[in-house]
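Presented below, as structure tokens, is a lone chain in the form predicted alone.
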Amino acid sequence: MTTAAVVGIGDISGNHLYAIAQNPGIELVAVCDIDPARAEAAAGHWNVPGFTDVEAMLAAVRPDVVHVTLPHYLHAPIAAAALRAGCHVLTEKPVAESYGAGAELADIARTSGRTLGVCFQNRYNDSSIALRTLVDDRPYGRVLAGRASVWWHRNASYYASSPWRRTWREAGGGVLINQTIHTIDLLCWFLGAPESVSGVAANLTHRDIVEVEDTATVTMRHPDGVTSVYFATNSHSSDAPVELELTFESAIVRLQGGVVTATTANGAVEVLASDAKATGDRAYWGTSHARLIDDFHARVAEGEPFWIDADAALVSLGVLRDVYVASGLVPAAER
């Protein structure tokens, strides 16, 4: 049994808070917002004390996890913070912020002797594994290249409700950091971290709205020659599904929708995996927020390391960090 706190009470807690409570493994202890109402609101439907302060939640509860769920530029000091109090910390990607404020982290992690993990839970969705699975397995042959896409939809009102999604100092970015940060995180881990970035991001139709990117390209150079080819942008007139395709010796392989699918060169398409469907209130955000969490918690129980790590989040964060440098966007030093 694990002890269990989170701090954020927006969007995103949900899932980790039914992932705890359908775990009989996790026992949850508290819930954190400075906002007190939200914090009381959140106390009472868990049954659990809540506090509107971090510190002092950490010297009265004392978690074994704490889960942070807040804007980007709270990850890194609110994992610290809980590190060096002795507890073990589950964050909402990204890392942090910046890749400077992400190595940081990566460095007060090591030294605490605590479990730092970073959710990117599509890693545990059933057509990513089955994806990774072909990589490593290589039934048609080695991988060659990636591609994927992100076509989605923002507007004013969406960054109304969140103001700190407008701003580099808050949220570090736009549509690379914010919302597809998930499909960069996922062609690295299928075709290894890359030697070589180059990319462009701007902003084209959201100046009004925002001061971060809201389109962007990017290519990369991985181990072994492979090169892969990303496009983002927020500027689209709906949220089209997510594609990510690699091209293998002897067939392509697309998964979109949740879906993965084989064509070889005689024009054969086959259906290898999809995702489970999740069921409920919180069935959009899919199965894998609570698989990722149960394998933290898990993990930490039995004293092991978790494999999606700082080290391994900063990956993303370095692609990142090369285009917003290389477009202008961002002064280096400030990466």
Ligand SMILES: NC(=O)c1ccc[n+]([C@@H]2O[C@H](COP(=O)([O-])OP(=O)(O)OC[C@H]3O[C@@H](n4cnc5c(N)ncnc54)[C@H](O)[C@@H]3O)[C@@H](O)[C@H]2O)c1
Given for the second form:
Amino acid sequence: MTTAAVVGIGDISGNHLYAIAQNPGIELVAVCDIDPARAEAAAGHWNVPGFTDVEAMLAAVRPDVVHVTLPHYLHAPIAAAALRAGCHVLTEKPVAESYGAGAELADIARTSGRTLGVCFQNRYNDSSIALRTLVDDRPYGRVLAGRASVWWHRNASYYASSPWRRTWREAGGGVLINQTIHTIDLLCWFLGAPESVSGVAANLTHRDIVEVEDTATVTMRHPDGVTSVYFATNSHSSDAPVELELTFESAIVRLQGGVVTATTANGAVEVLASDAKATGDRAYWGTSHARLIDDFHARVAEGEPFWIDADAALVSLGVLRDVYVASGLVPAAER
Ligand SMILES: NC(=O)c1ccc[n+]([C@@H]2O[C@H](COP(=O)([O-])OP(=O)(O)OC[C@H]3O[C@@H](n4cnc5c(N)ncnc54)[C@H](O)[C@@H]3O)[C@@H](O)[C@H]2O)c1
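What about the form predicted in complex with this ligand, after the form predicted alone?
Full assembly next; the chain just shown is listed first.
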């Protein structure tokens, strides 16, 4: 049995709270939000103590695992406080709002003797596991290249509901770091950490409402000459299914809308895998939070390391840093 607390009772916190509730091996012992109404509502709903201050929560209820579901700029300081208090930490992506802050947190985690995990839950999708298995087992030969695109929609009311999402200081970026870092993470997980990155990011259609970029194109060179091209935007009219394609020596394998298909040289198309279907208006967030949370708590309970640690999470953050700096959006020294 592990105990858990969730800090930050906003949009994504429900994914954590419901995953904790469905796992008989995890006991929720506290919730925390700086907004007293949110803290109180969650405390009442889950029948646990509610706090408005993390330090007070850590002093009163030292959970085994602190789930950090906060604005990006608070991930590193609050994760560090929890690690120093002797807790393990599962933080939402990104590990921090900048590469520098994430690297500092990685050092703190290493010396703390506690486990720090980062919530890249899409690595637990059946489709992602199928793609990674194809790369490793090579039934279609070596992987040669990848491409991916994310065409989503974010409007003024989305940013108004959580103003931290608008700014470089608090969000550390826009479409790349907030909405689509998962897809960069998957490309790097499938193809290897990039040896070089080129990219351009800009705010094309959201200039009146946010500082951060809403559209980006990235190219990466991965080990063994493998290349990838990536496009992401928040300027589409709706949220289209994420598309990701890997070119192998003898097949093109495509992930679209959670379904993986392989097209071989003779044109035959075979369905290889399909994600469990999520329902509701947030179905595009996927079904894998619970899988990742179950796995993280199981590793902690067994005293084993968790594979998506700060160093793993810094790979995608490093890609973003390179694109933001190359695009002149942030000075290199601040990343
Ligand atoms: N893994 C995913 O697919 C996914 C999806 C959505 C969001 N996220 C991530 O989850 C995190 C939170 O995003 P969100 O959309 O839920 O944000 P949100 O703005 O809806 O919620 C953040 C909450 O944190 C609270 N908060 C702010 N400062 C605090 C403090 N000092 N102490 C305690 N509480 C404080 C706010 O009051 C708010 O309730 C972000 O890192 C985001 O990128 C991940």
